[in-house]
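Here we start with a single chain on its own, the form predicted on its own, put down as structure tokens.
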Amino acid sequence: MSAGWIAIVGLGPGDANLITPEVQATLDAATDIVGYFPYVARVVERPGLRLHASDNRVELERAAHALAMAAAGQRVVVVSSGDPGVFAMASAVFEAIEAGPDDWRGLDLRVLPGITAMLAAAARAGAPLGHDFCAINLSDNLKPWAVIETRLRLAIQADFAIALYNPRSASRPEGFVSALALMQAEAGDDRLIIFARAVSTPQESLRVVGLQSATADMADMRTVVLIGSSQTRQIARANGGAWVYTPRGLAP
């Protein structure tokens, strides 16, 4: 077997200082990082590192690349924003060795976790996600639109409080309006919204509305958007502001 590896690494939401120091010591022993541009212009540059940024919608010829890197001796680390199991690179590298050469089933390779977004976002708020939630994907790149709006709807009927990740891009607005409208039809309170954009960097943002009263325009792709659940409240800070947070257990 080679002496190379490969290690499926998140970088977190945004802050270095978030990246947890087992990446840290893995970035600093790579020959080669493997990512979507702007993740991998976040990892720092230095002698004998070689840096493999692509766009963000070839994620298996980017997975193939770096695996045959590391089967031919290299130690590679593919990177991704938050956690890489996360609507991000982990299944993409997997889903290339299960249909790639029988070679790269005995490669030394290791998944390290990192701080997502919507835990970031949530920390932020407070503990909106302290109950039953889930995660949804609104980007309809890699699963048709009428699969999102079941799970939404679903999502919503069951009371689970939900994190949003990539609402609204340039080019699918359309996708968010209908995704509000959805919700806000579902809901029959007026659940709490939280629109998180770019935690723990400087362009950081964060609102709490109700939810009858979000628009399609309080989100882009650089948002996190968290629906709480029909148990979840505020409580006002003595400085101003609220926290936001869901009981660990269902009112009786």
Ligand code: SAH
Second form
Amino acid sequence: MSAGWIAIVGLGPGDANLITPEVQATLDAATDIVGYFPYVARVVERPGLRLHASDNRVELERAAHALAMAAAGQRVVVVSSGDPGVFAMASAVFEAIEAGPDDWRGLDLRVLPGITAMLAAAARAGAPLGHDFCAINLSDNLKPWAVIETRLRLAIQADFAIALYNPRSASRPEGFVSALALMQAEAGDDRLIIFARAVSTPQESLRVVGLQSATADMADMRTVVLIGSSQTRQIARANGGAWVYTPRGLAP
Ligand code: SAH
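Moving on from the form predicted on its own, kindly provide the form predicted together with this ligand as a structure.
Entire complex below, previous chain first.
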């Protein structure tokens, strides 16, 4: 039996202080780090640690490479930003296991959680996700756009607060334009919308506007967008800013 193992970890939204001690200890014990290159670049280099950075959209190959190294006795950490189970590498690793050789099912494997972007963003704003909410990935790389539209429409109708990941990429700038138009039409009344960009990094910015006056250029690929429910509101702060929160319950 080999001493190899594989851990699929989340590095949090950006700030090193938001990496959990469990994830940090696992990174410190690794021989090999696998991931999308901007995330691998966040791991501190040290002698004896091999970094395997790859481009986006090769998740399955990357997962298979990581599994093969663990099966060969290496201590492999697959890194994602935020949480590894939220639109990230953990599912890709399980897809590779399902399709892969039987011996991968005997591997010592752990998934270690991290702070996902919507939670880091919500904490900055106040408590916009304090009542029922859902998360939708706006990337249509892995699903048809019609599915995204149905889910957005029903989420607005069900009056969820909504977190939108991957709102905008250079290759599909039109997707968020139509998503925003759909939500504006479906919501009818106004709601709050938060554009949280690069949370917990030096480029962080937070912008709160009414959904009806939001424009697509307020988001980019480093932004997570939080749309409030009909109950989400602001409390003016003494310093001129505001907290955004959603009450825990609905009035009967
Ligand atoms: N696994 C990650 C999500 C990967 S999808 C997580 O749990 O956070 C990539 C998307 O996450 C980006 O397009 C953006 O919508 C969001 N995101 C990741 N880091 C972010 C940050 N620091 N600030 C705002 N949004 C972020």
